[in-house]
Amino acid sequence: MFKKSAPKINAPKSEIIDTTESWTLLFTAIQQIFSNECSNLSYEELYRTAYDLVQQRHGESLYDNVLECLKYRVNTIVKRILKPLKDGDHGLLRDVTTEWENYSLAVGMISNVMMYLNRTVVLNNPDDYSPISALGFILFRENAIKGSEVGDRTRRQVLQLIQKERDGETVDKMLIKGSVNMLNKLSCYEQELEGPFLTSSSNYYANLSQSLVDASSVPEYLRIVKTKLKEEAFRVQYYLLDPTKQKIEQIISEEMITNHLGTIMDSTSSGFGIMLRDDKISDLKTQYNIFAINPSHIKELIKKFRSHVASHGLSFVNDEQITKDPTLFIKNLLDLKRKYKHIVKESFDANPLLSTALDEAFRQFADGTVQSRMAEYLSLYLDSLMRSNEQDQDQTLDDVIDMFMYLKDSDVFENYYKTHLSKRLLSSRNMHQTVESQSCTEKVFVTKLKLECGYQFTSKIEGMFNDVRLSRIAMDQFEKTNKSTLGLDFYVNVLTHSFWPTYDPTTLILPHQLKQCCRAFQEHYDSVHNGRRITWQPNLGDGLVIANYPNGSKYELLCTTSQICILDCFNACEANQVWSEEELSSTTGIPIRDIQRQMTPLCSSRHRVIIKDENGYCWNEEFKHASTRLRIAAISTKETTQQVHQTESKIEMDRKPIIEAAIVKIMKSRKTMYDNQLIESVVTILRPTFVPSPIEIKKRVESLVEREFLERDEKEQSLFRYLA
């Protein structure tokens, strides 16, 4: 088989022309197109005669006819232009876009017809010849433009209807447009019109922000801002180049914020500071996103907003009228952290860096330094938030976990939150009730702080809940042979000592039927867990005692197991029989100091069961009340001095043995180690459950020496190391 070759197409053979008659039919032909007179033009001719010049050798020459050409046009169309302009009268930026609109249009066309100079003398030599189409632009550009009077008004006149429109009059905007597209297509917008332009807006807008920042308030200033920077916007939109925006933008935000920067952040009257404490949220915003344009501007508002709400929120916690009820106390500081958080939110479209500048603020004041008793306040907070049995608290309860991830010492708020978590877990109003329902939101929080903290943190924690779900199993086995016997509704929890918090040892004389339901439970106890040890501490307890009175009336008290001892002594006396506190002490075992603190709910305008007068305390035979079910134990309280101090050596105690062992830990790793690196080693390792001292470090470090757990370097006292 034979292929078909693919047909070979020849160039045309060039016979000898006469240069100068070619050369004169092309100079007539670009004529006409410049004078649009080309209908009757052969394009086909045109451009076989500038092939057969080049073919010939006569490139260079017709490159050269053509540059004269087209710079005798550009000359012409200058004179053309220029003549006598009254003031304010645009015609020479319409002479100039038509006079512009029609050459590039004729240099496209002639272009065209030289092309086959383009291809071979232009392309064979780019470092001395351009291409038509570019030589007509550089031609126009640099006779028209450059340096010219024609340009010089051009931009004059420009810049004189951008400024009428910043003044309210409406203006040719195509003209505008059509003038920025030539100097574009030009390559010359950047030094003919960008540059001056933006030197008069900065002119302009300083001139403006100074007479506008004493006359308007802040929040007033930043809305013309923000009006000026969407006209200006807008004007780059519809007839200047895009990245003339950012250009723009800077100017104003130069002129019209740095330059007046302090008053904005300052003004005592309107600035960032007032606007912050009357929640402006959409001023914020606006001053948000002006600022977005300027990064030193962002860093001035962040380090603004970090300072105000430090200083807020130490004013706030050093306040000794709030902290004189804690409950209130984290409430208001709650709502303190949602009132800034919901700025940042809406205002500073939820910016990370302005959220870690929120927490960097909060963690100055709320962090257990400036108020030592912030995790007891805390945890007393959420007691009471427990107690309420108000729905929908997750958001409350976040709220809590982020304030609780601002303290210096966690531990500190674990002791308090276990003691508080007892006494509601132990609580008679949830001892018949499963174990789910009673704590469902507790076991929620414990969860939240497992999450955050890990599980070491809330193992114990958790073993409280165990125990209450095993006690209730406990009691069933002991109701079913026990109940019919007891003469009352009896209930025990059985705690695990290491996950409660530590009691003292009680003196508290029970009533005898209390005495026989706890012999008759430790005996059962003791026939299902061999080997076990039970400590009775019903100071922890509570239950209801129903009161009779003459009138017929009937009352349920709910009352701590004190309490209970000590209405007992009034129910085997005569009516109107007076104990004084030393007897009630005397009879019950509970300390006097006790016997007060028990004393005054029962006595109280609210209760009223018990009468006080300088005699003693005698029963209330014409009590009365609109309930007949009556709470009279109270609710978790703010610790006196003394216990704070008896806590805090609690604490200092615990932390002892997790300072050594963390010590051990590390040394066991490194083997060797200086002091200093050491202590910062420990601080490091501990940080997320407290932050010890250096010196309490030293005295472990000295301890572990003397128990030969370590030991010095015999020639450096600083170094320490590790024994097996």
The other form holds:
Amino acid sequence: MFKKSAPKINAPKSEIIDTTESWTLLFTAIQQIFSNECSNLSYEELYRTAYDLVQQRHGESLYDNVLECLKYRVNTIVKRILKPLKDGDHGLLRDVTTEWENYSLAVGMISNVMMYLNRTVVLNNPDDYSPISALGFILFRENAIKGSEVGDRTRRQVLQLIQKERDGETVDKMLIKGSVNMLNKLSCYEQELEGPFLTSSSNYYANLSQSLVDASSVPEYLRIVKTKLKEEAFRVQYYLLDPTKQKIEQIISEEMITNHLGTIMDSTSSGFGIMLRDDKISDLKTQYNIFAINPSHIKELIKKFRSHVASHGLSFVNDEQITKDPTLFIKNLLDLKRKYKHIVKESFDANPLLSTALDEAFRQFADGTVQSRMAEYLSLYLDSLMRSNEQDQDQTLDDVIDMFMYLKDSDVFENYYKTHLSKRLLSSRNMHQTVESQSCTEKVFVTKLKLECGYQFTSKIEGMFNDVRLSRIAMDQFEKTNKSTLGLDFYVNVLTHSFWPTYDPTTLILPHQLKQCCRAFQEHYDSVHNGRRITWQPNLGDGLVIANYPNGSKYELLCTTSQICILDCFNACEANQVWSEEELSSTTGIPIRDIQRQMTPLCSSRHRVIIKDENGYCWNEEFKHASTRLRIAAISTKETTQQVHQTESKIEMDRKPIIEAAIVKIMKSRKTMYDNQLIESVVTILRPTFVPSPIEIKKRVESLVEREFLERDEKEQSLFRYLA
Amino acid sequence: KRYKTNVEILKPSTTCLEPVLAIQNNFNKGFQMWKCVELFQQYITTDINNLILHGDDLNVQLGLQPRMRPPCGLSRLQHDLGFQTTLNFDYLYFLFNIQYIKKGTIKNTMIHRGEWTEYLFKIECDTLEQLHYYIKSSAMHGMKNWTVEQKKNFFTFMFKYVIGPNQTRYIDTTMAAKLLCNVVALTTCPKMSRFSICFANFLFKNVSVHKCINLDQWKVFVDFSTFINEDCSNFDSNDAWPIIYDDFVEWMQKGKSDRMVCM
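Starting from the form predicted on its own above, please write out the structure of the form predicted together with the partner chain.
To see the whole picture, the full complex is given below, headed by that same chain.
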């Protein structure tokens, strides 16, 4: 079964047409279109005529004819534009844009008429022919813009207008915009206008900056640069093309910043350094924003910032006047840090690169190399902070932690911190209460330390807190059974040996009453805990002594246990009996050099409980003081040079086993290793705590070789082997 | 980084014990074992199988303490062989060779009966005179063709000899310096002997800084004198030399090593 085939549609029989007649028709139409008299044209007819011509293989000649027509038209336009030369180029832009608009409209219409030509001939030979509309543009570009003076003069005119606008005159922005659009349509904007525009801008800004830079201060200059950048941005937005924006910014940055970088950075009256010094937040922000255009400027900014902060800090750290008072010194240093942090945050957009630069700069002077007592001072500052009882010091503590992180050798800080902490913990009666509350400043600080340095670093410190807490409980138990027999208010802190700083064994001979208390506690403790050994450290304690003077006055003296022992000597004797240092030493068991240290606060002009003369000490019968309660025990202060040396050597000693442990740890896993690899690994392992010197590591290796943990290879002198 | 070895290629001598001597032939026929054993018997004291050197004797010889009791066997042997002091290269070389027969193990100052007979049989000496002559002539070649390893063995031997029975891990700096200038300086290695005199001077002058020398520091001297140029130009303190050598080189380069005659 076959479907009935669909009726065939035949193409209308094309008549043979007269080409000359057809072309004449089209030609007249084109002329009418150009002269804007196209309202009564029949486009259907025109289109069909063009269609027929192409159908009958006259496409090529039609194309050539249209081309000739367009070319002629362009030439006419050029002549028309260039004619009224007498009144200068003033009206030129208007003429050019109007002519261009008419021309492009006409070309569009012609292109519509020649649609079929576009679709066939042009499409089949894209190499030889262009679509009519494009052809019209090409002809205009080649013949009018490039081929005649029109292009040059248009450009000159536009640049002149821009210059006028820069100088503050009002210009017809639409006119420029029209020209720019024309050039853009003709795809010769970059070549014809943008390039020359950039060149002239570059000259303009070179001259401008030259005249400005000497006349104005740096902040003023930067503000002008900022305004100029804004103006150019508006210009681009109004009548230029978007890609130009970045280029013109680069030119301004190049001409106005790069060429005057030295002045901006180093000007001694108002340069970058001065702005930093005077906290010119908004000026610095301006500078940062301008510099952000060019990565190399930012790099320069960072470099300068780093060296400025470092030199500021160095001058500070080296100033002996400031370092005299550790607390003030650290306080100033923290202020310094805050100042620059603020600048980075507010002016520099919190750029992480600049934050890093700030850290690097601080590390240069605050890592303990320049000021070797940095760690001690920091801990002292913390000590004063903790004692001040102020609430809400979270921010300050954060800053202290920051400073701590700059330190090269964290173990030095740990050492001082523990010493000072132990004094705080032991000196305060109510410490166990504070320790139990989570929010106390001490606890907060330890938590922060833990966050930064890990559990290991703080475990001993937490142990110290725990000891104080447990002691309270132990004392409660003890008091329950012994309270009645003691006759004294007696309190003992039980300290775990390995958590606390190491103390020298004491030789102090306690007064009889105290000795009894100690014995009672020892008995109690031995009965509760089996196998624990108690070593008494009475010199760490303090106590309240009530002094009853013969004249009836009564004072309460808060002093250290050693001082109590010394005062006890005077208890039994006559008012004018003189005790020499040697006698005191033999009675109390305190070494002579310590006697003087303990006596100083007692004899000081503030208290004068004891009178010192050339023969020795005797007690002051006429002692008078405004308050009845006196605090005599000294608080922790800056160490003397001798003590610093002691601490240094103590830390040195403490480090030895740590280094050796690291060496053994490495060698245990590696079995054999070359000397320099070993040193490298040890430094890597220990870096968070301290940076050991290669010499010290070498010494430790030698010591381990001597003790037969390691051996030197018989053949290769720099190879070490682990001996299991 | 390993240091480049610039070891002079030493001829691998099969043994350092048997310099073949023309003179030896004269004794060949006459060796008698009983004479050799009798010689050993002469010097035994309490321990009948070993010739022992007491720590006291060593100290007496070095003038560190007065003589409290009669000299022990080894000390008498040394005296009878004609060596006034125990820190004598020829003598130590002889002791070293006796012990070195038992390869690898270096004991301290003791000669076992077996070692004695074995060694004397090997070199075919059965009287003191022969032995003396043999020691003198063999020591002339001492150390000349030794490998680094052999030298180190000798150094270890010296160290243990000086420690004696009192089992410490180190020797006094003065003792080390004396060993250097009395024993090591007399070896036939020119560079080593020059270095040893310098090093001894250095040790004498820095007794307060470096109080004692351990075996490792002592043995590394062999490496040091082998690999380091005489002007110390190729010494790098970043290499694995013990600290004492860093100090030594620094001291030398400061020009302090004016040719002081050693004690």
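Under this definition, the rigid core comprises the largest set of C-alpha atoms superposing within 1.5 Å between the forms. Numbering follows the first chain given and starts at 1. Note that the structure is a prediction, hence the values are computed from the model and not measured.
Once you line up the core between the two forms, the Cα of D399 stays within less than 2 Å of where it was. Taking the rigid core as fixed, one finds a CA shift for Q563 of 2 Å or more between the two forms. Relative to the superposed core, D335 undergoes a C-alpha shift smaller than 2 Å between the two forms.
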